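Presented below, as structure tokens, is a lone chain in the form predicted on its own.
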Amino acid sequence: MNSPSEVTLYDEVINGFEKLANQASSDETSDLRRIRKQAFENFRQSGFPTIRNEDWKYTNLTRFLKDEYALNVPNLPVPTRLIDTARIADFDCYTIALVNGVWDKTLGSTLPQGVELLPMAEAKQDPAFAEWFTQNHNDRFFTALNTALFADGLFIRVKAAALPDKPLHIIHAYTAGTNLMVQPRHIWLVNERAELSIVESIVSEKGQTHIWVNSLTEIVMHRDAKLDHTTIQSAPANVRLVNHTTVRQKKQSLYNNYTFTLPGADLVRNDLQARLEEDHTETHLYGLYLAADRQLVDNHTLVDHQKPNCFSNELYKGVLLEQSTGVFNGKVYVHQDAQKTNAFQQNNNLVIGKKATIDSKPELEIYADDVKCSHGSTVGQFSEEALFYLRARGIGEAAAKALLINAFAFDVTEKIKHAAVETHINRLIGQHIPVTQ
């Protein structure tokens, strides 16, 4: 672990929790305070992860941990123009805006019927929701840190059989006048036979101050529930994003995830875990990361097949420009009881920058004997034959490369359910190509 003398941020976190514990707020149950304390002890023992930790061996955080950060989230007004940059043209949706992890009801729209939303600061006080705040996962590192220090976030509960008429667009806006570490905590419950579509956008202002977002989202999908979940990460270089999402799926539920990371934030770490806890569940994970400059983008996924007759499909694609670094670690775990499992995983990468790198590690761990599972990984550059074909037809080199990048990304972008969102993603990709490497 990193000692306090080596990492300034470690000191900030230790002191921050002690201040929080001393305040001993009356709006939290004794069980929640106990869980916070235990999570903090887990973090105190583990510290921040280093390359000696297997899941972080390719993601060196040393250069990010030397800055000092405030842990108290300021109540700052967010420029309307920042929210506007995240809006998606022609996207018919309900808009929810969070500023530094706090729901700002003045910036959004009305809410759909059958969907209950609460600020996490309110939900954690309600005895009816206590069970969702008192679960102890014995996690380490950033998830333990979030559990110890989270103050707010978004609680979503979709009523049984609810079918909202439009998607939710959740805009996460971050702003600060000094270095800031934010710990948003979100819990989403999709009840039986309910369906929901959520698009998340992450935006921040460019600046000299650093904002570290350590976000944790827990999703529970009950029987026959369906959730389409899209995340668009387009924050600027002064932002560091660490996102952990855990999805628990019950019988015959369907979870579709689409994660898009664009050039900008100097650190992006996505931990996505889908736990197929009952039979006949289905999971689809799609990811596209376009990294540039000295950006570090790390995608870690776990698909945990616990019961029989389940299906999962995973496709992640990466384009590495300039001096960027990409990491993909996808694991499919099939328990002994999970017979008749179908699980597929693929990671493909284009390394275009001369100093760009990718570490790709797809994994299968199978303890059942009646399964269909496969995984693969490819790393390559532009096809010289395809480039020659396009150049021979009068297309310039930069435009030809742009066409090939778009074609490479198409397998992921065409999976998006909403045409307006697909157009928006393609426009964001187009802002960073054509490229000259």
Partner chain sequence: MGNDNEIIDNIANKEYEFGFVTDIEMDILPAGLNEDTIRYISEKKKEPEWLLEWRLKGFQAFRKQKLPEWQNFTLPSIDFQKISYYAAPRNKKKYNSLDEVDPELLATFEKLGIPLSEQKALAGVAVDAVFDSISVATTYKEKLKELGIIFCSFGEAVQEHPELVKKYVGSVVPYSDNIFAALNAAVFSDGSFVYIPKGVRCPMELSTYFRINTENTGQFERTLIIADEGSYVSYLEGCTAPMRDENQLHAAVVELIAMGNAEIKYSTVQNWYPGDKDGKGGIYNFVTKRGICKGDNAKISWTQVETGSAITWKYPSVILQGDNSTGEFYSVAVTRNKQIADTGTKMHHIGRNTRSRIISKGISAGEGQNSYRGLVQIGPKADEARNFTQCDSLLIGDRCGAHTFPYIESKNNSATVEHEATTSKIGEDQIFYLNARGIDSEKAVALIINGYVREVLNQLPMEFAVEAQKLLSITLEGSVG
Given for the second form:
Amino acid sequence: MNSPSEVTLYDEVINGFEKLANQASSDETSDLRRIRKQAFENFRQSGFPTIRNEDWKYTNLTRFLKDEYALNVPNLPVPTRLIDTARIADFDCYTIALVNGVWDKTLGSTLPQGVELLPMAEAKQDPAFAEWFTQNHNDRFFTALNTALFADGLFIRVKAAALPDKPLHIIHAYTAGTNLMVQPRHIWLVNERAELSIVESIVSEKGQTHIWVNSLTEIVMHRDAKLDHTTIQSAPANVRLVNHTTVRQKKQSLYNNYTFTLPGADLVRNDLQARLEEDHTETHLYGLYLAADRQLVDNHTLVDHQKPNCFSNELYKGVLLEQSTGVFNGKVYVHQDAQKTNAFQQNNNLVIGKKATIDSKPELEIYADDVKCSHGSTVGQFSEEALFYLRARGIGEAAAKALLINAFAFDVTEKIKHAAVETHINRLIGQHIPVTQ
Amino acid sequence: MGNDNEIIDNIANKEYEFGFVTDIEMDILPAGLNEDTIRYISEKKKEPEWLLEWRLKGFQAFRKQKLPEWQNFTLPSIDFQKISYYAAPRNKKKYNSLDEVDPELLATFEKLGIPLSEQKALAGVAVDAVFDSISVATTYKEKLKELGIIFCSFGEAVQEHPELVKKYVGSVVPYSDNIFAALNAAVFSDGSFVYIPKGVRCPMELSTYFRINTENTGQFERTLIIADEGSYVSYLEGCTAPMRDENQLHAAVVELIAMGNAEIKYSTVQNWYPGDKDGKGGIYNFVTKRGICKGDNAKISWTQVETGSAITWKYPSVILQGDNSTGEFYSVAVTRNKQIADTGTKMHHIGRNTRSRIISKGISAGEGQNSYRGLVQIGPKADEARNFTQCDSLLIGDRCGAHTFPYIESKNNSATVEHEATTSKIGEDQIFYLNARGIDSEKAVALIINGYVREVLNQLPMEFAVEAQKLLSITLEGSVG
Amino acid sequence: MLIIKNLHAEVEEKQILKGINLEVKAGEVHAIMGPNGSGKSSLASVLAGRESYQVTQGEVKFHGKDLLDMSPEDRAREGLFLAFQYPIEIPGVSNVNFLKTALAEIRQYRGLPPLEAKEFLKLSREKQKLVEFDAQLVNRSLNEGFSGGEKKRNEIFQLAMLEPSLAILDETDSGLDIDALRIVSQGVNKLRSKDNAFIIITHYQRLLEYIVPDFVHVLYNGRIVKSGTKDLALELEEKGYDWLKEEAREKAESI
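Taking the form predicted on its own as the starting point, write out the structure of the form predicted in complex with its partner chain.
And the full complex, kicking off with our chain again.
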């Protein structure tokens, strides 16, 4: 860990905990207060991760931790224009918005049938909260910090067998006049046989002040439940996103995740963990990261096969422009019990920028024998043959490269189930190419 | 597969073939490690002052280093003070001819199938044999000398070619590289030394056989191979140790230097004592092997067949400094019972148009844990660098594990890296197909495994490939059943 | 239209073209024949601007401009079209998007606005019909999943869409069955006019029964060793290439 005295943010957290804890805890159960205290203690000991920690080997936080951040969310006018930038044209959906992690009902609150929403601040009283709020005492780093300090977020409960007519679009808008660190915390429960599609957009205002979002989402998929979960990260360069998502899958549930990271936020770290706790589950993880400038985009995924007969498939593709750095670390873990596991993982990278870097670490850890597992990772450039073919048809070099980047991304974008969302993503990609070296 | 259990039992019950102890009089330094130990070794070997200084620096580095934590197994605690750092057959230090070698010792090497006596030697293999810490015999020396090739024990090289040793020792694996390399620098006892002059193609395979015999000893040999411009050498290394209940440490260092247009092929068949079926005893094989392609168009190729040791932990690596240089790594690692292997390679692409190829085949049986760990690193100046990695794991039985941890780091937008890995059970339908053609399961599995590892064994020189194949079928005999 | 003078080129430091001279005028069809490895496809690659080929000597004028000085895309925009021997598959790039982009870029180069979506669709239907190419192009990636014949027909369809002044057909007949060969040839014949020209590279005389050339050239060992009319193609069909090789060798020896 960093020596604490070097890190302003660390000191701020340590010194500010008492005060923050008092603000939040008036309506909290003693259990939650105990958990928070333990998490705080864990964070106090671990501090922020350094590159000496294997999971942060390629993601050096030093330059981001130098800034000071306020931990209190300020009261600011609702940024309606910012929220509008996140809307997706022709997307027939229910839309809600969170400002700095707090659900703002003035911006639309019609909900799909069978879907119940609560601000986390209120959900703390709900019995389901106590049941599903993770009590992981070994947490360190950012997750421990979130548990210790979170103030609000979104609690979603999809009733058993609910089949909402339209997807739910959740816009996360972040805005602040000063440097700010926010800790949104979400719990989403998808009950038996229920099906839902959620699209999340993360946006923020361009500016000089830094916003650090340390978000934690816990998803529980009950028996036969289905969830399509898309995340679009297109925040500007002054934003740092550390995003942790844990999905617990029960029998025969299906979870699809699509994570899109676009140029902007100077630090993006996504930790996505699918824990297959019961048999016959299915999991698809698709990711596309298009990084530019000096951006650092780090995707860590874990598919934890605990029980037999589960299927998982993962495809992450990255395009690294300019001086950006991409990190991919995907682990497939197959427990001894998890016989008949099928697990596949693929990471492909297109390195365009002369000073771009990619660090890819696909991992298989397998303790069962009757399995089919494979992974692959590639680093490469445009196919010279394809480029020549396009140019021989009169398409200029830049346009040809743009076409090929789109084609490269296509394997992931085509997996999106909503045409409007796919168009939206393609438009966002288009904004950042043609290519500069 | 109906007879899975039987197969596993057979594997588990198969005993180590080379587990005998040679009864021979030894000079053994009492256990313990301090500066005096190092001075004692250095003095015994009549080393020049600079080498003692270098050893002492290694010892300083060793004391500062911590044991690593990133490996995929629990590192057993090693009491470095309980190891004896020097053991040598008590006899004349230097043998003028094979007739002077203790017949018991010669018999040991006979038993291991090592062609030590020249008249019985397999044509074209020159052998340097290291018994515990001391090189006991080098064959074909004269013939090699005519070509200007130096092939001798490390100790001899220190006496007779100090300028070469001084120039290159520690130039690829510095004494501060890691804790075991530092320990080796401090206490290394002997090893092999090879120098191939410019433009010379070494006409025969050079070979070293390592044998740990004595109780409570560690083996810390050091191998240094220099292939000067445009030369070629193929070098073979084999190892065995007797069965003992306690663990023994083998912390060797191998350094390879290939100048422009030179090629070094380094092959290992490692069959150290793996411990018994409950994991008692066995060798800790913690070895640092690294080569550098110093000049343009140089090539270094590592081939390893790892069947022994309680824990095998090593990453034979290549630094691809020269433009157009090539690094290769071919590996078969077998773990059964409670054996652990955490092995792989590192390819550091520094020069332009450098190439590397990695083929790794893991076989896990019983409760064996087999990890491939590999680093492919492309530097900003390694334009047009290429890597291809294929890593397959085969599982036999439901209590073993197969793990793959590749690290790919590229800082160049003209490089191409491809990594593929698969893990699966040995194919039941393949076995069934062979059964249906009248082949019993034992032979079927042997056939399948032979096919599975062929790409690696093909890299070995003929005599070694045969030996490796035999070793594999012995190791997996019963899988086999 | 096209004047090639003393063209020498190499690939990976190996001399492939050793002094090609050829003039192609508007309205003409030239066939280039020759045994395998004679440099036929290399000539096509050099003309289209493939980067792995280095021109070491000679010049090529296209409509009076220095062709060798241009990027591959500018050659295409100037009106040169290469029908590839092995059209590449590009997953993720849709046929339609690809053609639209190509057409728009070529039109822009010539100072024309891009076609409206409707006009493009109309044109593309017309041309598909013209070259009897009925493959479903919408929602399919470029050449992906196309059979060998479909790929070649897609090349001729693109030729029809882009309306080049000079088209080079690089072994378009290879791998085609007799029906596909007929369809491809008919397409080409329909596109022939007094304003455009074709260079047809082929190993066999078969294609030339359908597309009748004005001139036939035989390429051997990097040089045009014989030129003639379509009768030369028939002679080659009958006698094979060996007598030419022999002739060329004798010629070389006498020098």
